[in-house]
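Given next, in structure tokens, is a single chain: the form predicted on its own.
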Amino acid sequence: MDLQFSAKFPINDIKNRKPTMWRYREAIPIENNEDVVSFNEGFTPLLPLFVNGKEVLVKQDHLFQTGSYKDRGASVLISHAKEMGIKEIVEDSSGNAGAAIAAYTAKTGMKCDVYLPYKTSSAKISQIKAYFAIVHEIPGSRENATRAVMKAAENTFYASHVYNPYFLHGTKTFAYEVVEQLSWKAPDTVILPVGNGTLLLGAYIGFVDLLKARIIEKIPKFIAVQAFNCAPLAVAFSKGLDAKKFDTKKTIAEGIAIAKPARAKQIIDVVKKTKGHFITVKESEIVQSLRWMAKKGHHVEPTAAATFAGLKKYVNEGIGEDELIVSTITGHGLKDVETPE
């Protein structure tokens, strides 16, 4: 289920507010200011990066409170939970969403249980535990963690970053910030990593909000990056098959290692509507991208490196000379200190 919500953008007021994602207050569906749970997150820098001679603008979303863009969604979702008077939540995650939810519930004093695949990176597990959340490490796949949390959610509020639409109304602020940082215009192309699609779907909602408000004149083309070893959406997009039927292999890009994305049809529809496509990257390309980013002074996690491996492929496809491309660093390198060098 998704929200029906009309976003408003009083630009003159927005310009005079502090540089956080909550500067777009009238576009975020939380009624009372006292229920907003925030670390003053957002409005991350949009920095230039040259990729094979082409300048790309990169949103630094690894600079959030917990080191990933998931704080956007967590801030809005936990504000909604506070608004409802919730005192205890459960969540399942491959790591970053769990850390974000744990941090924001810690700020409110809510009890938080996070269900993770057993082989989640130790750095992410340590981070979640540091916020005094209770960690449940579930044997097997990411999907096993979801099945486990569903049972727990029978009696407890499920703060799902995948199913709960309030999370997407946090990640949509990515689009608002990009457009404001580009002097209130939309980029031509947005390149994002996709597993469960929470950033891609949120960004699309954000650009649609801005289009409806007549602030921008177009929706950017969306290029979605998946790891070759776990690319059900890319295969479904190219072959028109059910994305839930494909075998997958292990990938170091654990943040997008989602074999059965719950919002698969929505994700594919967004890519099609915007005349975009999917790019898949192999494990060796992800590792090479990690090294390449590090040489430029960016310490990123493997999922973020996969994005830039895909970005390189996109640039090599041959793009317009004036094409304005925006991408992002979704997670900090300290999230996964066990990645092969």
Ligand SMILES: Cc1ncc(COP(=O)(O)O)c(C=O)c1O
Given for the second form:
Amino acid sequence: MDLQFSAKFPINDIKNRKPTMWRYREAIPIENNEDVVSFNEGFTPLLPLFVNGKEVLVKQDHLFQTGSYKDRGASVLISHAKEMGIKEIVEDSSGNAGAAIAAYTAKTGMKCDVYLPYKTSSAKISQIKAYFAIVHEIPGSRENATRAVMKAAENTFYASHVYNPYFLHGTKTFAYEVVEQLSWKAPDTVILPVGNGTLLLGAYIGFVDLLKARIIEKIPKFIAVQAFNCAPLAVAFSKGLDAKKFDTKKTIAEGIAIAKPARAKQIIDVVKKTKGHFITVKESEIVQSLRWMAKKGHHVEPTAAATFAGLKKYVNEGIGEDELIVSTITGHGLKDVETPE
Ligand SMILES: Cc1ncc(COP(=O)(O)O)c(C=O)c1O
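Could the form predicted together with the named molecule be given as well, to go with the form predicted on its own?
Below is the whole assembly, all chains and molecules, this chain first.
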């Protein structure tokens, strides 16, 4: 999105490499292999799931080292910090990006300070502390945590998953893996949860890279899911208003509780360009979805359950008979042990 880099895909070599996101080595903008910070993450299973009788393929991105898809971005962003010789970083997060950045910095020995909203799930806070990162719990909204980190970032490297494009050059591997797992074909539709849009924007970059390399012939339609209680992007998309002006309420989907997404315009542009749309889901629908997923053996966190509440609505809207739909479980259920069952 903000980084000029030309991705290459030597497919015959790629097929013979380890099943990790780094198999797309020539498509990831880190120069030297010795700077790559990796837990052999990625190439998560793409499992079928039946939603109202329709088969959807679901990437199991809650199976990463730290239990969320954020490891894709953290691996590339911290590799970039390492290649720049950085020894200390600061980051702000609703929890999962903080956990991912904390784990990857721990692997390199960098010092890591994470700024979180005070009400972040206790499991995420414990996880970040377990990696010996320093946690700053900031009273008030997610935006207050950003304000606090900005101050700290005046003297330290800001490993921001939102602003730093290297993070998106990690999350883009979601698209590469999906396409390879579909025998180098693009799906018709992807359905993703959206707060700051780091997965959505990364996935879009990934599909564009594959289109430019003539590996796929089209970019899928992007369906973006937001919580009804915090849906600034969905409202801006439909009303064409400035996304920064809307009132928001608390939601159990804490990962997408972003009242002022910094990349709002880019996110809306992607959804429009791909002829997709937004779907919002109510709190009761998120809880129902959490239970529905658990009954099928998928223990997911509420933010990830929101995606499947949206997916159900999308399928009910009436889809094409052969429409190939891909979605993802973005975060593990063990990340949030407070939400009512
Ligand atoms: C589990 C989970 N899913 C989805 C998201 C949304 O990601 P983004 O804010 O980059 O759109 C997050 C963000 O923290 C998350 O933790």
